[in-house]
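Let's start with one chain on its own, the form predicted alone, as structure tokens.
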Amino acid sequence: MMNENRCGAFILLGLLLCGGRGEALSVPTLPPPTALPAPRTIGDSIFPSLGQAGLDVLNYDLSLTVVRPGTPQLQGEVTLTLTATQPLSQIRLDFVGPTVSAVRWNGRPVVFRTDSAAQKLLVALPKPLLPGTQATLTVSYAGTPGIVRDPDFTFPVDLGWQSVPAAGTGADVAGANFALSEPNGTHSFLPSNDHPSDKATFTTRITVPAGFTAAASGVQVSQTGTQNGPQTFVFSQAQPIPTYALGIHVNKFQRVDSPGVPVGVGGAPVQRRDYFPPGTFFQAKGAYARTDEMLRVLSGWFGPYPFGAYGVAIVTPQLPALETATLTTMPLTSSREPVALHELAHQWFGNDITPADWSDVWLNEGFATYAELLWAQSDGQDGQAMAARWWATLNQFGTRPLVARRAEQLFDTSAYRRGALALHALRVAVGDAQFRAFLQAYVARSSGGTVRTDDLVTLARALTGPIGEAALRLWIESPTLPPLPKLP
């Protein structure tokens, strides 16, 4: 993600309803549990209300209907297919979507109820599910998505399903909708073990109106339909990714298509496509014009390319840009170029390398931050002038030790810059050369993983010996603002 002003705490609002917005939803009651331990939490750091201990989603079939673009109402049905890591139970899904009409499991239906005070969906198994053993969990729903509000901004901002009414007339005005859902709102429209440390790939089905287009993450691989009917289109992120970083679109859009580039596992060319709506095109496309070769110089520096595919969704409304997997959700007044070169660095740290816990974030961050400060230098700019610059903001504003200890610390200016001085003062401690064979490393070592602060430290002092843990260890640990590093 890519907002340097985020500053407030992540509160979670929002009751899942019934129809309209005032009728609870009626449905049996779960049967007494077996003797089972009870259903725990994951246990983050800063949402410690997500997600299910023992739950392994691997794949989430997900069938979308959008109507009416522009308005918030959507149909869905979702089929999970999981394991466990302990006994379970029962499933204790993240959401708050809109109502839920039944749930299968295995293909038979099963008990089920919402909690709308833990933003949970319950369902009864039949049995319990074992480690080892996969099953699939099959949610139809449909209506209006719930609310997971994250008043971190200067103005209200809901996460989840995002609803772009159209405005004027003519053949080229649409309403749009997209998925915005970092760090926690994908559960507002979809039934998920919302949580990074559970990262899963995904088959996206979006049946759009005639004149609109869908696009997800991942790789396209089919659109069906009738000439002047509906449309349904079918994505496919082979890779898993992290629920947060699920991207999904529809809009009259203007798809721009580029000749692979050569720089994915095993020299494998990714797929380039971008998608501007209507009158955007002349506005934004400079920002992206150079996507090819920041696809070279970060894979130069951090190895290839880790997915299929990659491009932009350009979206209207004032919001943040976000790395979502494959297709960066970038607002039309975010289209400039080092926002793009952030947002494509996440596409490794963040979508391929994920957190295991929130606190953690500033591996996102920093990496994606300290990016930017590579394709400069790549580009005949002064990097360590960048550096000072970042060390100056935090000497004037503050700064803390990078693990976050509060969500209003989660995408604070020490997650990004401190985090990416961070990475400066490993580079400068052990040189360029011994620099680039960690970070390779490091991204071959995580890959479709989840790391904690530590695993890094770890690798550093296996790889770069005490120089550069210290380094690294330095910024990550002190309470105040070390000495700026110096390259030479």
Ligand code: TRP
Given for the second form:
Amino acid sequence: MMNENRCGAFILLGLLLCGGRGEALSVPTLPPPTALPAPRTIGDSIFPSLGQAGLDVLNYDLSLTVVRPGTPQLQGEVTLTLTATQPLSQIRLDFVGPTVSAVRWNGRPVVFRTDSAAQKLLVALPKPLLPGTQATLTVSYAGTPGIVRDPDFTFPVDLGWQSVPAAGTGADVAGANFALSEPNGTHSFLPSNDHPSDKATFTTRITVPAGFTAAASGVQVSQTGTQNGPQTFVFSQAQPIPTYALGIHVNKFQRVDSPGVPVGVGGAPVQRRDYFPPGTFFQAKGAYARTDEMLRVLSGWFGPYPFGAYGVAIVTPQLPALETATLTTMPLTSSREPVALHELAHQWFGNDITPADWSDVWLNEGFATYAELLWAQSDGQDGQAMAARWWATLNQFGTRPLVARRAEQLFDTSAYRRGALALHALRVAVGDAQFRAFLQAYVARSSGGTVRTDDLVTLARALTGPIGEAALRLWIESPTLPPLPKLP
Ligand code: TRP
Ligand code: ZN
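Please give the corresponding structure for the form predicted in complex with this ligand, as opposed to the form predicted alone shown earlier.
Zooming out: every chain and molecule, the one shown earlier first.
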């Protein structure tokens, strides 16, 4: 039965089904039911349609070609190395991207179908993928990326692949493209298990026309091409990150390198590079003048910087900044020191240790916001006054328990400020030495992995006892705003 659906098995059928043109494929249905249960999504409490349960993507090896920067058109091919935690008869990736032309399973063509309403790419497997085995899935596609409306209503733009048309003069003279995906925009240009519980490493190869520079999360491993022809830039993100944190940029960048900062794991140097669109360096550089110092201060609180590189890529549209891994996506208009610090802190909280469910995203925003206070204090400013301002906003505009229950809550004031005050409360309750040890243990034990709110509470109990646990819990759970904790 299964063989009927295998492209390799019937050449004619294979041509029809596998050689085809994505959407237009006349594949009536995926394979007949097997003994295996129908595939399920991951079951996120805020975004229940994302991801596939039991699928574990280990690596995405992505090749993208941008023929005309500033326009949305893309050509892509990605090979996912994956395994399963339960037997799978189908793969169901999140995808609303360009048209799929071919899908291969361990190198052989297989039957696939796209469901644009469900934003899925469905792939029939010749035989089930069993736990403990690895396979590769290669998807080839080209055309216009799909549209993912921001599901948390934080701001009215579409997430995922962005295009900035060439303007002829000024910073947009060249035209640009970049990814801006939190929470679920990555599947507009990359077939993926687009949920933070399935972190993966990335190899990203981007081909751009002569004169353009590509940048992506990770360290650059090569740049190849001919003198006046297209160039291919390859990046390796060797530590696992969530799909939403994959950063990709294309522009006529000025790349500014600085000496490495020895705050990586085991004192390894963290490579430093920042990318500026034409003519923006002098306008923007002020916000990034102290990045090395920030790396030192934050690694003093959180432990070693988790990745091999850090820097920003500046974009020109008015958008919020996003902490894309190793390479924050930083709008020119948000290029201010506290924002720069906040996004750097997300490299630990969000990118290295990642919420396993979107309802826990305060674990990102609360920690990154609290880092702003830690930095301000190290800079001689009044941290307690900052905490008091946060408290006053919450007191004025209202607040909620920290675990989000609806999409609109993910990036609201409570996620940021109440989340930060929960950490302030813990610090005030247990003192700086225990607080620092707690932060470092929290990062160390989950580095590369995922966390839930309960993990934080359990660790607080283990390391700081009932006093720390109670302080944290009050701020996580109370329906009303707890009193402002005060540093001695
Ligand atoms: N995580 C971002 C921050 O640093 C906020 C954010 C959420 C965002 N979704 C986004 C920014 C999408 C840009 C695009 O606080
Ligand atoms: Zn943030």
